[in-house]
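To begin, one chain is listed below as C-alpha cells, in the form predicted alone.
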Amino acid sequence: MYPEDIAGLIHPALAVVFVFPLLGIVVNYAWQTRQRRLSAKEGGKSKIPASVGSEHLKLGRWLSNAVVGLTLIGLAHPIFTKMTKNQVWSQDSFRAWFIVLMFVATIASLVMLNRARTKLWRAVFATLTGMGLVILGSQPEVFRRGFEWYVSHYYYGITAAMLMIFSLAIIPDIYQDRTNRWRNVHVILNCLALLFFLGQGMTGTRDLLEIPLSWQASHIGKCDFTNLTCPP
C-alpha cells in the first residue's frame, strides 16, 4: 500500500475504532435517561442512577463533534490526494488555498458552536459549519456517488453531521424548555440520525471493497461496470 491508500484507511478506521462505539455508548445512555425520567414521573423510584444524563450530555457532545471531525477527514483525503495529482495548487491556487481557508473555517465555527450560549450564536455557528460542510463536499474532487444518491455514503454522512451540528445547538434549549418540545425535537431526530449512521457502516462497507488501491486503480478503470466484466 502507498500512503495515499494508507491515507484512505484513516476515515473508517477512526468511524470503526472511535465513532461507532461511542454512538454505541451515548445510545445506551439515551436509553437510560429516558427509562429513568419515564419512572420519574410515574412517581416511582429508578435503579438506575442520577449520573446517566449528564454522562449521555457529555458523550453526546463528544460523539457530535467527532461525527463533524470524521466527515472533514472523509472530505480531506479525496480532495488534497486529487488536488495534488490534478497540479491545482499550481494550475487554480486561488482555489486550492480558498479550500483550505474552508477547512479552517469550518474547524473555527465547530468550535465557536462548542463555546456559544446564546441562541443567536449557535445559530450563527452552527449554520456556518454547516455550510462549510456542503460546501467543501461539492467540491469536484469528492465523490457523491449521485446517480444513487438513496444508498450514497457522502449524503448519509452529510446527513448525519448536520443533524449532529443541530443537536449540539439546541443543547441549552433542551434544558430550558419546560414543555418539552426541544427534547422531542432532539429524540426523533437523533433516532433519524441513528437510522443514517446504520446506513453508514453498511455503505462505507461497500465503498471499502469497491475502491481499489492506488496502483489497481488504472486497470479497474477498464472494467465494464454495466455488463460487470473486467479485462484479463
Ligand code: HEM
The other form holds:
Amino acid sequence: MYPEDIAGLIHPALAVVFVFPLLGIVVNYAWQTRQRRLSAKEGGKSKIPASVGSEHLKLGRWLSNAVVGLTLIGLAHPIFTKMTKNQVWSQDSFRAWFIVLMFVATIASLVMLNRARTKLWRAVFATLTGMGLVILGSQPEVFRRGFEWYVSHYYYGITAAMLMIFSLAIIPDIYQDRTNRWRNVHVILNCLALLFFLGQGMTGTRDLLEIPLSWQASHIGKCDFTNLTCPP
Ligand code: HEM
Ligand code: HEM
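If the structure you just shared is the form predicted alone, then what does the corresponding form predicted in complex with the named molecule look like?
Zooming out: every chain and molecule, the one shown earlier first.
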C-alpha cells in the first residue's frame, strides 16, 4: 500500500472505531431517557438513573461534532488527492485556496455553533456549517453517485450530517418547550438519522470494495462499468 491508499483508510477507520460505537452509546442513552420520562409521567418510579438525559446530551454533542468532522475528512481525501493529481493548485489556484478557506470556515462555524446560545446565532451558525458541507460536496472531485443517488454514500452522509447539525442547533429548545413539540421533532428526525447511519455502514463498505488500490487503478480504469466486464 502507498501512503495515498493509507490516507484513504483514515475516514472509514475513524467511522468504524470511533463514530459507530459512539452512536451505539448515544442511542442506548436515548432509549433510557425516553423510558425514564414516560414512567415518571405515569407516576411510576423508574430504576433508570436521572443522569441518562444529560449523558445522552453530552455524548450526543460528541457524536454530532464527530459526524461533521468525519464528513469533512471523507470529502477532504478525494478533493485534495485529485486536485494534486490534476495540478489544480497551479492551474486554478483561486478554486484551490477557496476550498481550503471553505474547510477552515466550516470548522469555525461548527465551533461557533457549539458556543452559540441565542436562537438567532444558533440558526446562523447551523446554516453556515451546513452550507460549508454542501459547497465542499459540490466540488467536481467528489464522487456523488448521481446515477444511483438513492444508494449514494455522499447523499446519505450529507443528510445525516445535516440532521446532526440540526440536533446541535435545537438543544435549548428541547428543554424550554413544555409541550414536547421540539422533543418529538428531535426523536423523529434522529430516528431517521439512525437509518441514514445504517445506510452509511452499508454504502461505505461497498465503496471500499469498489475503490481500487492506487497501483491497480490504471488497470481497473480499463474496465467497462456499464456492462460490468474487464479486459483479460
Ligand atoms: C441517532 C441519534 C439520536 C437519537 C436516536 C436520539 C433520540 C432521543 C430520544 C429518544 C430522546 C428522549 C425523548 C423523550 O424524552 O421522549 C432524546 C432526548 C434528547 N436528545 Fe437525542 N437522540 C440522538 C442524538 C442526539 C444528539 C446528537 C443530541 C445533541 C447534539 C441530542 C440531544 C438530546 C437532548 C438535549 C435530549 C433531551 C434529554 C433530556 O431530557 O434530558 N440527541 N433523544
Ligand atoms: C457516520 C458515518 C459516515 C459519514 C457521515 C460518511 C460521510 C462520507 C462522505 C460525505 C464522503 C465523501 C463523498 C464520497 O466519496 O462518497 C465519504 C467518503 C467515503 N466513505 Fe464515508 N461516511 C461514513 C461512514 C463510512 C464507513 C462506515 C465507511 C466504510 C467502512 C466509509 C467509507 C467511505 C469511503 C471508502 C469513501 C470514499 C473516500 C475517497 O474517495 O477517498 N464511510 N464518506
